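Just the one chain here, the form predicted on its own, laid out as structure tokens.
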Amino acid sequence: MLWVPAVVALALVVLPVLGLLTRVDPTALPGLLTSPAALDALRLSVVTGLISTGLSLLLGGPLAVVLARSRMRGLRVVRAFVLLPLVLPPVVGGLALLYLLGRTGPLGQLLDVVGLRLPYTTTAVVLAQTFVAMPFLVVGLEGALRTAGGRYEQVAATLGAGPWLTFRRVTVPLLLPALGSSLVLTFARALGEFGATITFAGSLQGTTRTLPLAVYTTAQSDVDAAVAMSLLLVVVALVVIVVARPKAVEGQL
């Protein structure tokens, strides 16, 4: 009996994607995908996605360790704020970034004094992607830290290893599979980010117009080109997920 709702659920996900294929002319697809607008958007999406994934690792990795290992009071509240971008509409995140780092925002005014303006720049794209994607990395690493490694760390400690040596030689190797899965999911989420990016960074070809923004902008004037870009985004996302085979997606995390 479970097959019926399972098939319906799968069809609900797969059929709309397959529907894109019925809308575009296969012979026109190469020309549409190699247009300057599509290539610029793809390049910007991949570059900013990689940078935001690296930034998520640099900042979110230590945050996951603190959340998993710390016993400080109020940790539940801190975790709620960390997970907030997962449930917030992305456009709300974009507005929050804009009113913090924009010219009238408290941090934006300080940056403006030294001649640094972030909104509507490529840096703003990276910040928006990091804002919405970093929680995926934090959640994955924190879960792995809570379920694996504690006993081995205790053994290492009894053998005289200090906290830093234990972290490097015991904790980090145990976390590598979960780290890989979390990085893949973080990159995939950054690649598909739309709401926060268009609110905080705008849509300027070659500077802030990533592939999702290019799909939205192009759809208003050329539906076929927008569908072709959508298919490109689907293919890139599937390659990232299928080739990397994240264990979190397969339920092995």
Given for the second form:
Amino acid sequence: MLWVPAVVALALVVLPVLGLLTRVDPTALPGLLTSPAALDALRLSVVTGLISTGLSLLLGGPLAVVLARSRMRGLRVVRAFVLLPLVLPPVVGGLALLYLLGRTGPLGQLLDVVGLRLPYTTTAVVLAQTFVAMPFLVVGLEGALRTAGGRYEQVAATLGAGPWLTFRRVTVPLLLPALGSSLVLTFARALGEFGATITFAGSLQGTTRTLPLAVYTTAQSDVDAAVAMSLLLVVVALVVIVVARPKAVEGQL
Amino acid sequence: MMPKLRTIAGALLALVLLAGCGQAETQQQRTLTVLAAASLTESFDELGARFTAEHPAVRVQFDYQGSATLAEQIQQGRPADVFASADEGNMAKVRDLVGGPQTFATNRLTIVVPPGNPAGITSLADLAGDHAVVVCAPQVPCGSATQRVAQAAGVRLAPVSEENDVKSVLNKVVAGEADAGLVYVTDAQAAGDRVQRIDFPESQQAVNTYPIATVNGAPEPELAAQFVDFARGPVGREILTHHGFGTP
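Form predicted in complex with the partner chain structure, per the form predicted on its own context:
Below is the whole assembly, all chains and molecules, this chain first.
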């Protein structure tokens, strides 16, 4: 009996993407995909997505460890805040970033004094993507840290290993599969980011117009080109998920 | 598990019944669906209120979005009665799906700056300098108008962002995140004192015309025709002029 809803669920996801394919004219596709607008957007998306993922690992990784291991009071509140970007509409995230770091925002005014302006820059795109994508890394990693490792770490400690050695030789290897899948999710989310980016960073070809923004802008005048770019986004996302995700889930990464 | 399910089923049944009652009550009320360009928001809200005042049994339902989005929705078969576009290009896209488009309003661009004009902008040529200027993307009507005025004036604009609709441009200026923006006169007027307006002579070179049409196969064809006439008639003209539009 389970297969009926399972098939419906699959159809709900797959059919719209296939529907996108029916709107594509294969002969026009190469031209549309290699247009400067599409290439600029693709390059910007991949570069900013990678940087955001790296930033998420650099900052979110330690945060996950703190959340999983610390016994500090008020940790539940901290965790709630970390999860917030997952449930907030991305536009809200963009507005929040704008009102903090924009020219009139409290932090933005300080930055302005040093001659640093974030809105309308590629850095703003990275910040917006990190804001929405980092929770995926923190949540994935924290969950793994809680379920795996504790016992082995204790054993390592009784065998005389210091905390740093235990972390490097026991905790990190145990975490690798979860880390892999979390990184993939984070990158995929950054790649699809739209609302926070357009609100905080604006939209300018080559500087802030990532692939999702390019699809939106192009759809205003040329639906065929927009569909072609959507397809590009689908292919990149599928490559990321198909190539990296199963390995990560199966613990081979 | 079972009692819980029963409660849920009961609640659902009650909801369906309630919804049914609600429908029965409003049945004699007719709904007119008007798809209109986002720049018409304020004036069409007023127009709708005046139309309802004359036709009490009619509820006018507006959907304000980018003209291109609305044109695409009509092409995809969205049921609607009236379509009002911010440019002729998007009306032309649905040429075979609408009846007799007619120009009912015109609009032109103006420069808006935050109150006090911190960047000291006085003309279109100033926008070519080293300021944070936000404009509409060339793909949308206000963006193509922007391109036309820039060309006519021989000014090379270097915007920091090309937004998808004129309200986003306006909001960036209102929020103080842009030194200047190019928006329609009507949007500048709607913003009141939140922006300062700087008109420039070149705006006459790119006047946008707004066509309105009934949609073929409209659920309320008669009302649709009445609404189009109303928008083009004296009441419509008065409201549109009041909001800064030109009328033909």
